[in-house]
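Shown here is one chain on its own, the form predicted alone, set out as structure tokens.
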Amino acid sequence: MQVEALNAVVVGAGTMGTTLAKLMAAQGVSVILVDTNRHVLETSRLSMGESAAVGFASELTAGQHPDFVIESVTEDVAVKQQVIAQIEASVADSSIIMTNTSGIPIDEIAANMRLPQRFLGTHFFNPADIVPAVEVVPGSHTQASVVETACRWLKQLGKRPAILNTCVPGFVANRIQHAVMRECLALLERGVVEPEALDDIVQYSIGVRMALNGPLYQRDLNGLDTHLNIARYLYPDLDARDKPAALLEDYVAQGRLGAKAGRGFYRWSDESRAQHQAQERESLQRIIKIATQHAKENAS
């Protein structure tokens, strides 16, 4: 099922700007995908392929009136910022104002903003075109039915809105995120585990699950009372550290930083790299389909 007809501007042409404008797209939205780096607007262009109906600018114009605007560029609130002012200059009162950011508070990137009542977080997941979950965060000022007309909107893009209460760094998944590498780099640590045999057990017990139950659904299932007994021992073993790990910042330092240097935990080509994303594209699409008919079966 398309949309209705509606305007929406990318600002961002990066790899998350550029699925965005490609998930619009295919659901009949006029798109228009903006970045002042016309290299990577070529990039992002050639990516996408002749069929994408998106439209490509190297800059913003006056007197522009889109649905929706979302800021898509690099994560640093000075330079959201200046993108959120010059998007406010550019378009109508009337726009709906997104940041893409995945953690950064939503007042802060609205300091400066004339109208912050029209601009929330929308926090898409890579690769924005596949993942169906979205964070949708708030800010103190945002008003009740701008967040109502973007979660509409999000689930016409066939999208699963998670409305957030109060905004806090990281939001939610990057928290749980964080918490789960921060004891995955500690058992690294404390050579408790090679990164092979962490990586074998997590995707194919908590992964899995996960695929089919959020973490208190599938503690419901589980038993809480049986969740509490082993939380009551284990919590004092857990890392607890309020710093990045040494290890992480020992790779980084080296440049270990992944797949897009060859080296992380593991070496990587750029062969290895495409092949690895080309399958976990079709993979999670499979996944995301066997999730949603999981719930489905649940609800009736």
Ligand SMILES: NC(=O)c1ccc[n+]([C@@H]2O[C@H](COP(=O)([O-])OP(=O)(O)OC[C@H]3O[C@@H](n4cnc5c(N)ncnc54)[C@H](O)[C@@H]3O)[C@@H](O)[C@H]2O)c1
Given for the second form:
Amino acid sequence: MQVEALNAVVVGAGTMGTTLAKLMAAQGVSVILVDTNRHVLETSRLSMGESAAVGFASELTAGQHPDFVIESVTEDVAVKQQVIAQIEASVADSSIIMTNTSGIPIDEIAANMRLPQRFLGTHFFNPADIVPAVEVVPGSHTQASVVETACRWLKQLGKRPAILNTCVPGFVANRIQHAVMRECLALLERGVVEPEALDDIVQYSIGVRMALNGPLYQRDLNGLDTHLNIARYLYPDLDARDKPAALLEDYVAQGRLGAKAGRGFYRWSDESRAQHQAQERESLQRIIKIATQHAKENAS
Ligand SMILES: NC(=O)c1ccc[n+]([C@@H]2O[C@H](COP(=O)([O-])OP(=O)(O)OC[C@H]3O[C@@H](n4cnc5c(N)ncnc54)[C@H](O)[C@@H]3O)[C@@H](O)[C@H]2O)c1
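I've shown you the form predicted alone. Could you give me the structure of the form predicted in complex with the ligand?
So here's everything in the complex, that chain up top.
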């Protein structure tokens, strides 16, 4: 289904902005991708292929009337506030403005906005043109009709918008991801398991199951009484620190930043990273197809 002729602006042409523009262009939305870094813009343009629907610009131009603007710049509240101010100064009052923040509270980003009622969080996942979920996060000033319009558009783009009742730091996905990673790092620090074994256990148990069912649906299948019995003896032993693990601080201080730096928990070469990236898009699409089919079969 092609989306009715709409115009959008995406500010920030990095990892997320590029795949957001790809998503929209594929659905017939006319999109302008803006980034102050000309090198980033050029890289984005090259990765986009020949898409007539995407325009590239190094700054916002005044007097635009896009239906939607998505801010997807660096995850820094001051930078985002500045970019939102530029967006508000450039686009019509009727444009809906979204932020793709991974979890900065919406009211903080909107603190200096003139019209915060047309602003909300829409947290896409990487790559935005493939992963279906979008966390939709209203701020305390966001109008209900703005949330409705944004969700309708996201569905037309083929996404699965899920609305939060209340904005909390990290929203839902990053809170869960960080709770999982806090325990993973604690297990490594305690010497309970090696990184390869931990990845194997999680990927081929909880991981494969969660590709089919959300955690609550899955627990229903397992039995809540069993879950409670385990929770009673286990929680006192789980990691509950309110600071990042020393192991993580050490790795980052040493420049072990992960695949992009050649070393994180594993060693990476340019080839191994490129090979992973080349396979990931297609594999993700296949997993999403299986998950969607599984959900349909369960519903029928
Ligand atoms: N990478 C992910 O997996 C992911 C997933 C979901 C959400 N996000 C969120 O999406 C946003 C963007 O993340 P990313 O990974 O694409 O970052 P990125 O670093 O790849 O891209 C950010 C871009 O913003 C540009 N930028 C900075 N200031 C600007 C300005 N004033 N005007 C125009 N452009 C400006 C930078 O030049 C850069 O190209 C962040 O809020 C991030 O938390 C990231």
